[in-house]
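Take a look at this one chain, the form predicted on its own, written out in C-alpha cells.
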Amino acid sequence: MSSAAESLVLDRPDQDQKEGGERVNPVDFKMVTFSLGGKDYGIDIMTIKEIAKFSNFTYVPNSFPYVRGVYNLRGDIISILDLRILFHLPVPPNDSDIENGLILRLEENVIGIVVDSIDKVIGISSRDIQPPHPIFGDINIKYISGVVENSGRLYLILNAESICSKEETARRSDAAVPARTQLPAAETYSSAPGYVEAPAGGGGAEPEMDFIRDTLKTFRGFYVTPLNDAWFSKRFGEWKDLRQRKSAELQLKSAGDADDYLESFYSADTGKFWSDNLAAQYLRILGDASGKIINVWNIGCGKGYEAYSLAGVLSRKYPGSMIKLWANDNDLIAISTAPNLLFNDEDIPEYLSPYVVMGKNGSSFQTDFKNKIFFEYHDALHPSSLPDLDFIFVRDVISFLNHENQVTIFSQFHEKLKPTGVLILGDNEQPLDSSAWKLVPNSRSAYKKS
C-alpha cells in the first residue's frame, strides 16, 4: 500500500453479513491506523481533523520531552507531541525534517500528534473491541481504550481524551509563547497544503488591498494570485462599500470575517446537489467524448454531492458509454462518508432522480450509479496513477494553494487531459498561464488546451 499521504483505503461492509454460517457484527465503528514503534495503531476517526505532514517546529525551552513544538496551524497555535516520545518508543531516524502527524479534535481542544507512518482507515464493530490488558506494559494503558483484531493484525485503540489531557499538562509549560507569535505553518493535507509564501504579491492600489490579501491566507489559507484576482480586485471594491456604509473596519479581523469576504467567490451550488439549471450549463459545456470509456477526475469532491451531480450529467451527457470518475478530496471524514451518502428524496433534482433508491434510513443512489465513482482520500499534488482525462472538475479548490503549487497542478492538468478534454474550474477562477488554455464558447470556466 502507498503511504497514507498519497491515499487511504477504506474497508466499510456496512451491514450485518453471513460467513460460513456465522452472523458478522455490524460495523458501527470507523478508526485510522497507524504505527508506532512496529505495532499497529488505530483512533477514532471522529476525533480527527486532518492528516498533517509536520516540519519545523517552533521550540519551546523547559517543556516536556515529549513536546516537539507548537505550530502555527492556519492562523491558531497548537501543541505537537511525539507519541513515540510519550509512549517511550523507538524513534526512527528520519533523513527530513517532515513527520508523519494527525490532528486531533475533542470539542474545542486541537493538538498535533506525530507518528511513523500512517495506514489506512478500517471499520469494525465495538463488539469486537477488548479491554486493554497489561501485556502492553510498555505503553501506560491509561492510553489505550481497547485492542481489536483485523484482518490477522492487532490494532491498540488509543484513548484520545487521555492524550488531550495530557496536552493540557504540555501547555501550561507553553503559556511563554504568545497567541499571535509568528511560526512556521503545518504543511497539512487540508484546503491549502504546505503554506509557502507565495511571490510578493502586493502591487495592490491600496495598502488594504495587500492586508487582506494575507488575512486571507492566514485565516482560511487562501492565496491571491492570477488565478482569482479578478474576482479578489472586484471583491475588494464591494467590501470596502459594505465596510464603509456599517461604519466597520476595512481589515480582516477573525476567520468570520475572512469567511465573509469569500462568499461571493465560491461556484453555485457548491456543497449540494446541483440544481436542474446548472447541470443543463454543465450538459451544453461537455463537447464529444473521444472513446467509449469517459474518464473523469474530480478534485475536492467533499462529502460527494459534487461527485454524484457530475455522475448524473455525465451519465445523460453520454448514455453509450463508460463512466468512471475519480473523485478526491483530502478531508478524511468527508470522503469516508462520501460512498454512503443519504438524503431526503425532496431534495434531489429532477435530472438524478432515475438513479435514486428509497430506504429505511432515507434515500440512497443505486449501486450501478454508485459504481461509476472512485471515492479515494488523495491529495492531487501528489503523483497519481489516472489515465489520460477527458474532463478534469476542480472548482474552487486551486485557490487554495499556494502560487508555486497551483503552478504545479496546472501543469499536471495540461499532460492528463486529452486533447478534446475539459477542464472546469470555479467561478471566480481562470488559468494562470492563458496562452496555454483557451476558454470554451459560451461558458464560464470551462477550457481546453491551446
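Numbering follows the first chain given and starts at 1. We call the rigid core whatever largest set of C-alpha positions still superposes within 1.5 Å between the two forms. Keep in mind that this is a model prediction, so the values were computed, not measured. Compared with the form predicted in complex with its partner chain:
- Once the rigid core is overlaid between these two forms, R127 counts among the residues whose Cα shifts by 2 Å or more.
- After superposing the rigid core, the Cα of G112 is displaced by 2 Å or more between these two forms.
- Fitting the two forms on the rigid core leaves the C-alpha of G101 displaced by at least 2 angstroms between these two forms.
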Given for the second form:
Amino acid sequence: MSSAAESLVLDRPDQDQKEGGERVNPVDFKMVTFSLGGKDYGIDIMTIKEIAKFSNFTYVPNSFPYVRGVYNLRGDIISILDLRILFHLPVPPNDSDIENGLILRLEENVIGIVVDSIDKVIGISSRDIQPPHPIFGDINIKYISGVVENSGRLYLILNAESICSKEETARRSDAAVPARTQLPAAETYSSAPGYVEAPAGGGGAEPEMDFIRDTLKTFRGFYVTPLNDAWFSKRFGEWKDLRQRKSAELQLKSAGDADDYLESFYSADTGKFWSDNLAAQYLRILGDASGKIINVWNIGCGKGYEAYSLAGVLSRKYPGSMIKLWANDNDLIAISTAPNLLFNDEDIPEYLSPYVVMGKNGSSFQTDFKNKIFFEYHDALHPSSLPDLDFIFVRDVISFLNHENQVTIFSQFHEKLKPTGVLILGDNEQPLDSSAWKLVPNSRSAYKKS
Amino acid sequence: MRVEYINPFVEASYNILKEVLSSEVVRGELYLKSSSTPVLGVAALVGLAGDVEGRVLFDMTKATAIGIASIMNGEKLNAMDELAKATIQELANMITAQAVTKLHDLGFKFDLTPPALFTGENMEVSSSQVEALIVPMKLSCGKIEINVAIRERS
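Hand over the structure of the form predicted in complex with its partner chain; the form predicted on its own is what we had up.
Now the complete complex, all chains and molecules, led by this one.
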C-alpha cells in the first residue's frame, strides 16, 4: 500500500497542471473507516476483501491474547485478530456473539480483524494524508501509515501489511516459547477476579490435588490460591506419604481429615501467647519506628493472645512511642472475652511478664497495657476508619477468604499501609501479587510495599 | 466496633423492651452489616457523640411500631399518629440512654442527641466508612432491629 501511495504522490504534480491549477484535490484514495476504542481509523480499501460479521470463532490454545481464533469463511480457514487487544484499547462489552470485522487480503494470506464498528467508505486525496507523528501514543507507530482529516474527523490510516507481519512474528515466537511463560503467574491471577482454583504450575496436574482443593474449601472454607499454593503443593507430597503409611485414602472425607491436612499450615504459636523465641524473631523483623504513634492492625485476633503478644513485642521495641493496636475478629464469641483475658501465671512468657497483674480469679494484664489495644468486633471486608498503619498483622486469615475477597483485602492493605509499613502474613502465606510486595530481609513472611 | 460497646447496647435493649412490653423478648443472633441498610418502615434515630461518633437506629415495621405504642400507652392505637410517634421516640431514648449510662460506668463518655423519627416506604440509611452491629429482637408484636454504628473519633 505504501508503494502505491508513493507513486500517487509522484504523479500528482502532472494532475494538478492538467486541472489548471485548481485547488480541488482529486479523490484517489478510498478507505474503509471504523472505530476502535471510540476513535476513528481507516484501512486502504484495496486491501479489504470484504466486511463481515463474525460469530463462532474457534479458539486456538496457546495463541497470543489478540488472536481471537480461527474462522471458517465459506470453506477457507482464516485467523482472526482483535485489533483492540493488539493496540491495548478498551474492549466495550458485547453481549451478542456477533462481532464486526473486516477481512483483509494481503500479499501472502487472508486474515480477519475484529473492530468495534464499521463506519463507512470515504474517498480522500492521498495528498491530504500526513505522515504519522512520532509521538503517537496509543498505537505503535509502525502500524500507522498516515493521518487524514475528513469532514471534521481525524482518521489514523493503518498499515494492514505490518499488522499481519506482527502476527507472523508472533506465531514464530509462539512456537519457540513454552506457552506458560508468556504471562507471569501473578499477572494472570490478579487480572482474573473470577479465578477458579485451577492449578497454575505443571505440578497441579494430579486430579487428586484438585479434589483436595475442593474439599478443603467445603469442609473448612480454606481457599487454595497463589497466597498459599506453595505450601499446599509441598503439603500434598507429605500427605501422600503419610496416608500411604497409614494405608488410608488420599482424599479428605470429613472435616477432621481437612483439619489433619491443614495441621502444618498454621503459623507458630497460634491461639496462645507467643513463645520468647517467636517474639524474638518478630522483634528482629521490626524496623525503626517512623513516628511517635505506632498504628497497628491485627486481623483475626481470636481470643486476644496474638494481640497481647504483639503489643508486648511492640512495647519492648518502641518504648518511647504510643502504640495503638486495633485487634479485629468477626467471631463475636471468641473476641468478647479478649478485653478481660484471664490466664495462668505460668503460661506467661518472659517478655510479657512486666505487664501482668495478679487478680483473685487469675492473672490479667495491667490497664495501661490493655489500653493500647482496641478489641473490635469487625469484619475486615467492611469499610473501616483506621488511620494509616505502620504494621498489619494478619496470620492465617486471608486463606479463609475466597479469591475475590483476597484480592480486595490485599488492595486495602496496600492503601492503608504507610510507605515504610510492614505487612506480616502467616508462616505459609505470601502476597497474591508478588510484584506489589517485597520480602523483608531475614524474615519468613514479612513484606514491605515495593 | 469495640467489643466493650456491644454488651451495654444488647443488655439495655433487652431490659427496656422486656420492661415496657411486659412480655417475653427473644434476642436474635448478632451480626455485622456494612454501610447501606434498608429501613422496614419506621426508624428512630439517636445520634452519639463524645469519645466516639455514631448513631443508633431502631428499625421496625409500621404495624410493629403501632403495636408497641399501643402496649406502652395502654390503649389501642390504630394509626401512626402523634402519640404513637412520640412513644417510639421515647422508647429509643430510653434504650440508648440506659446503654450510655452503662458505658459511662465502664469509663466511656458518650453524649446523645434527641431522637428523630423517620417513617415512609422504601427508605435506606447509608453511613459511609462504618459498619453497623445488628441486634435483632423478637417481640410479641413483631421484630425490632437495633442497628448500632459507632466509630472512634480519629
